[in-house]
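Next comes just one chain, in structure tokens: the form predicted alone.
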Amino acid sequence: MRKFLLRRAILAVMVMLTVLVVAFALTRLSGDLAVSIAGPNATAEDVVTIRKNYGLDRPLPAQFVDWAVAAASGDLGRSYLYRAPVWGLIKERLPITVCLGLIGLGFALATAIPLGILAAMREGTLLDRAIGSVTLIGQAMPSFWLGLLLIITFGLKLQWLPISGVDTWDGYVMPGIVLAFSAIPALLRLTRSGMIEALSSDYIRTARAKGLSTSSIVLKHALRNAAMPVVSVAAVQLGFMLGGSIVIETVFALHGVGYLAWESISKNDFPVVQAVVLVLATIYVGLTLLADMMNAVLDPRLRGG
């Protein structure tokens, strides 16, 4: 178990180093940062002054080392747009993004698990094929288009839900549904395949021979084993949702980390962009590591792999 966790931890560190390099490189490939910060009306002397003040005249390896060392110590720099520490901006908005991701995951699990059970119990029937179409629609439908469709239908025409902001709890409903829709296909397929395998196993046949009810067999015996991989994959799906919240928060004007990233990209506030990429990647890597640990606990065979 210790060797397994050590290997996963080393892999997580390597992924984070890669993210650091990519986040740094992408901001530099976008153009001359000094020119972007100075603005279109700046003179050549202004650009030179900004390049020197922000250390952009130094070699790229030196800039990267300075940023990586500072980030490792918790200093993510200062925002050029807000004139404030980057970590303070992220910490203020992170709860909205995390809450949105948890709500989206809750919607996804509440939808995917029952549908997966129904599809497995009616394998090969019209109901199974109809439920399977949900996965195709979820994979094909762009999240921003679904968000706009919900805004028009439930926000403007029916006026049941607010179209922006999270001043009340119902502000999370539509963006949570949009996030959930992208995660439902993977969770549904996993639940269906796990239930099909469980329902065809020997211990289920024994339970049926003992005269146990269908609900008891499905919920107490088959689902317990089929849900194990679903629980671990849900942690990874949560990481996807947090990263995908950038589009959703922009559509619904939610002032979370995703909206902060969009504002920073549009205003060339590269310290914030780098920090958001780093923070979201760190959360995703942490959730992936948690999923690996859960898999190892639930399936001892993985510990020797």
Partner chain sequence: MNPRSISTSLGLLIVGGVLAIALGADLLAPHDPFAQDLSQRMIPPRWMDGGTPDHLFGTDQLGRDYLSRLIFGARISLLIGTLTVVTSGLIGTTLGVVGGYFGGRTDDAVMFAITCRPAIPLILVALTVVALIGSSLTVVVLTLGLLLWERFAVVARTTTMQIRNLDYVAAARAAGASTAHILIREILPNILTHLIVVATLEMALAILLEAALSFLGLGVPPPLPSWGLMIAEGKDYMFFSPWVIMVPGIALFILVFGINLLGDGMRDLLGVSARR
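Give me the form predicted in complex with its partner chain now, not the form predicted alone.
What comes next is one chain alone, with no partners or other molecules.
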């Protein structure tokens, strides 16, 4: 078990190193970053000055090493636009994005798990197929469009919820629902297939032979075993949701990390973009590690090692 987690941790570090390279390479794609920063109206001298000031005249490997070493020690550079340390900008906005992601995941789990269980218990029936179409609808729904529809309906027509911002808690409801939609299909499908497998297993027959109640059979004996892959995928989905929140934050004008990234992209503020890529990737990698640990807790076979 220790060995297992150690291997996963080493892998995580290697993934992070790769992400560092990708994030760096990303901003050097345009060829001359200084031109991009300077913008369309800059003179040739401006570009030269910028190149000097930001150290862009040095060889690429040197630039990378400087940046990566600084990033690894927590210094993510300075924003061109805000003229402030990037980490501060991100730290300010991270709670909104994380909150949104957790609420989205909460909605998604609260929908996907009961529906997945129900579909598995009624496998092959009309109800199962009806639930299956929920998956298909969730998969085909463009999230930004769903966001706009909710804004029109609940924000404008019914006026139940605020249409933008998170000054009050209910500002999270609509974006949370939209975000949940993207995670529901995978979670539901997995819960269903895991439960079908668990419910047809020998130990469930034993549980029934012991005369246990249906709720104990389904929720205690089957769900516990079906939960392990769901935990892994939930962690991955949360990572995807945080990465995908850029769309939803823009639609609902939530000033989280996604919004910051979008703003920075459109204004060529690349240290911020790089940093957000790095932070989101770190969170994703951390979440997959967390999922490994939770599975080790859930599955005694992994724990015993």
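Think of the rigid core as the biggest set of C-alphas that the two forms share within 1.5 Å after superposition. Numbering follows the first chain given and starts at 1. Predicted, not measured: the structure shown is a model, and the values here were computed from it.
Student: With both forms fit on the core, is the shift of the CA atom of Ala84 between the two forms 2 Å or larger?
Tutor: No; that C-alpha moves by less than 2 Å between the two forms.
Student: Would the C-alpha of Ile96 be classed as shifted by 2 Å or more between the two forms after rigid-core alignment?
Tutor: No.
Student: Kindly check if the Cα atom of Ala180 is displaced 2 angstroms or more between the two forms relative to the superposed rigid core.
Tutor: No, Ala180 moves less than 2 Å.
Student: How many Å does the Cα of Tyr203 travel between the two forms when the structures are matched on their rigid core?
Tutor: Its alpha carbon moves by 3.1 Å.
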